[in-house]
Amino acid sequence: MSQIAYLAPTSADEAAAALIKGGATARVLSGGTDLLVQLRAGRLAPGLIVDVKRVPGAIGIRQEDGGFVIGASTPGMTIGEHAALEKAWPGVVEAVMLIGSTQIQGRASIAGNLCNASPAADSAPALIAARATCVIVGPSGRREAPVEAIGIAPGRTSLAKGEFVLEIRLPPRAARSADAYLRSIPRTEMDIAVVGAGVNLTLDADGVIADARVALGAVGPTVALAPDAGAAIIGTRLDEAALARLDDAARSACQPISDKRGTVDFRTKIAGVLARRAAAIAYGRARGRA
């Protein structure tokens, strides 16, 4: 392995400048659980690693304007132990806590999971369903983008040169609303999702679904919102007919590949099953908050 330069800037401007100077081979170190594996496997040969954990705002969780702000380098274990966040957004926390083993969760970051841009990233479907946004910093200052705009292809993001994700923002939790995340894996734990499904629901005072978002992972080149799946259950109390429409819409949103982890047919079928199950969990949680 060739020698790699390392910087740990203490400001967003310094980090952005370092990434620009480092050029195309510069890489951001957030948690490092993906980056270090790729380095050791010889899949990456960066000339510079920019460790952003010392940038103000990169680590920590705070409540702001009724919602939550999660520092992009905050370890998964810290997210899982935050009681208020788990109460408001259990599906998001469920998704984060499925990223690797206990040891991995002590280092793995939510931004690293997103910016690795894997179609099977566990955090992404839950965050997209939740309408989460990313605060991105770079040479031109700060901008905000929805989570679904980050991954544009396997291993590729929409981030421009010098940009990195500093924070993840979750909106205020509406009354009578809740979320859930489920995935299918070959083993009982510590595996990569064959399919993932995040669902976020809001009910009216009568228990009718007034708003719904469904996002699917590992069934296309990117984790993506499935708007027809959400629309299929709006205006219902999630009866069997609504669940059947949700199942069909989730399957129709799939564009998977066949590989050693699952065939096109298997992934498509499981997407419908998981969407149904996650919706039922979210609906039950939302009714409990009425």
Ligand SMILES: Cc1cc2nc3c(=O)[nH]c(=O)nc-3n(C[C@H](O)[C@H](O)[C@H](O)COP(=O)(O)OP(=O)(O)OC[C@H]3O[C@@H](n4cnc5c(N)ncnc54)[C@H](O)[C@@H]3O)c2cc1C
Second form
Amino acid sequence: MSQIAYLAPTSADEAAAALIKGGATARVLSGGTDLLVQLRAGRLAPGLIVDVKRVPGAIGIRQEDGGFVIGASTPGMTIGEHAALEKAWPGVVEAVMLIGSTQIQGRASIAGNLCNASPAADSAPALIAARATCVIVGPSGRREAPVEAIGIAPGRTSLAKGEFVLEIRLPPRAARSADAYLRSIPRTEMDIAVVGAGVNLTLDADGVIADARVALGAVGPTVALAPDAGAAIIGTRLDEAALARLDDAARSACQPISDKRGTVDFRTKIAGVLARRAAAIAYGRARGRA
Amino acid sequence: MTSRRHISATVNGDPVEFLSEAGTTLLDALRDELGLTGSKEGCGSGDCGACSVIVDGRLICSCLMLAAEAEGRRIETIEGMADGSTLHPLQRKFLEHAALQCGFCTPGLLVAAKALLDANPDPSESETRYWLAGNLCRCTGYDKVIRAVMDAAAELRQARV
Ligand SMILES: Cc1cc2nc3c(=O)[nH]c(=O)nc-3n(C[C@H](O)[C@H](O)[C@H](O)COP(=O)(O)OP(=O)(O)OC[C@H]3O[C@@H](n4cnc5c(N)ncnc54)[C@H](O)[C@@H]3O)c2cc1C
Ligand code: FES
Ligand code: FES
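Take the protein just shown as the form predicted on its own and give its structure as the form predicted in complex with the named molecule.
Then the entire complex follows, led off by the chain already shown.
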């Protein structure tokens, strides 16, 4: 590990410039809970590590224009401690809080979870269901992209050279809305999702679902929105028939692999089950706010 | 090109300065540069918690943090837990309950348990078990560890009133 250089820029421009100068072997560092594991295992030999945690905005949570802005490098523990955020976005917060142990929570960030681009990244389904966006900073300024546009293949993102994620933005919360995230793992703690399901929905004044988004993790090369699954429950009160349609649509959206954690059949079946259960939790939470 | 950089931080309340290569972990710096060998390396991949330290109030794995990141930070390690020769109640309770055998996991467990009690003086057993899920022990079977932490928490609450 001796050829590595380390920089901790204190402005976004400086960070982008360092990343460009560092070239193909430059890597962004947030909490390091993926990056350092890869580095230590010899899977990665970065020439330059650009620690973006000292860039203004990278750490911290604020409310703005009715929504929330989460510094993309903010550790999970800080996100879990934010009462107002948890109240507005319980599904997003529970997804982030599932990442790793207490120690991992002390460092692991949303930016790292999304940019590591694992199809099993726990925060991704909840954020996609929530219509969260990433504020991306780079050599040609800022741009905003939906979370689902970040991961393009296992371990690969759509970020251009010199770009990094500075903020995660959650939109203003409509009345009677709530979200939920569930994952299935072989143990009760400290494991990688076999399937993850995020559901975000809004009810009308009569308790009928007016808007719904479902996103699934670990059942395809990237975490993805399942538009048909969301559509399957719109206009319903989440009765048995609606749940059955949701289950079907979620299963149809799956294109998983078989590995030691689960076969294609198992993952597909569980995706339907978790989509139902997460929808029921989100629905119950939204009703509780009516 | 091995550029050693100069790092200033606070460790267990004392200002420290050390030199470190850019790719060196905080764990290696603590052990090899500062001689604080209480923090252990069990896995080097964030799974075992033997390297647990507290940085700016947050429990973390020092094997997954670069020493360079420690610039200006406040670090607490197992070496700062006892007050001179007076053991911290958690340390005392670990001995009383025989919550250790080989002892390799013990510094990490103690630091993690201290972080828990700093944040939540009255954790339930289930909260305690979840909090410590990132600390692996191959010897004790955890039960005595949990008893020791719950007992220390009770004693600390008593001392507070
Ligand atoms: C023991 C253990 C348990 C884990 N459990 C889980 C789990 O249950 N669920 C789960 O989803 N993950 C889990 N992880 C993986 C990891 O903790 C998460 O993916 C975490 O969110 C990564 O965040 P980080 O800030 O540590 O990322 P880093 O390691 O800093 O970065 C990860 C990747 O993202 C890039 N990156 C980081 N920040 C930015 C940025 N701002 N802009 C652009 N690119 C960036 C890095 O270059 C790197 O490629 C676990 C890891 C460990 C070690
Ligand atoms: S040595 Fe750091 S978690 Fe195992
Ligand atoms: S006492 Fe041996 S590993 Fe815990």
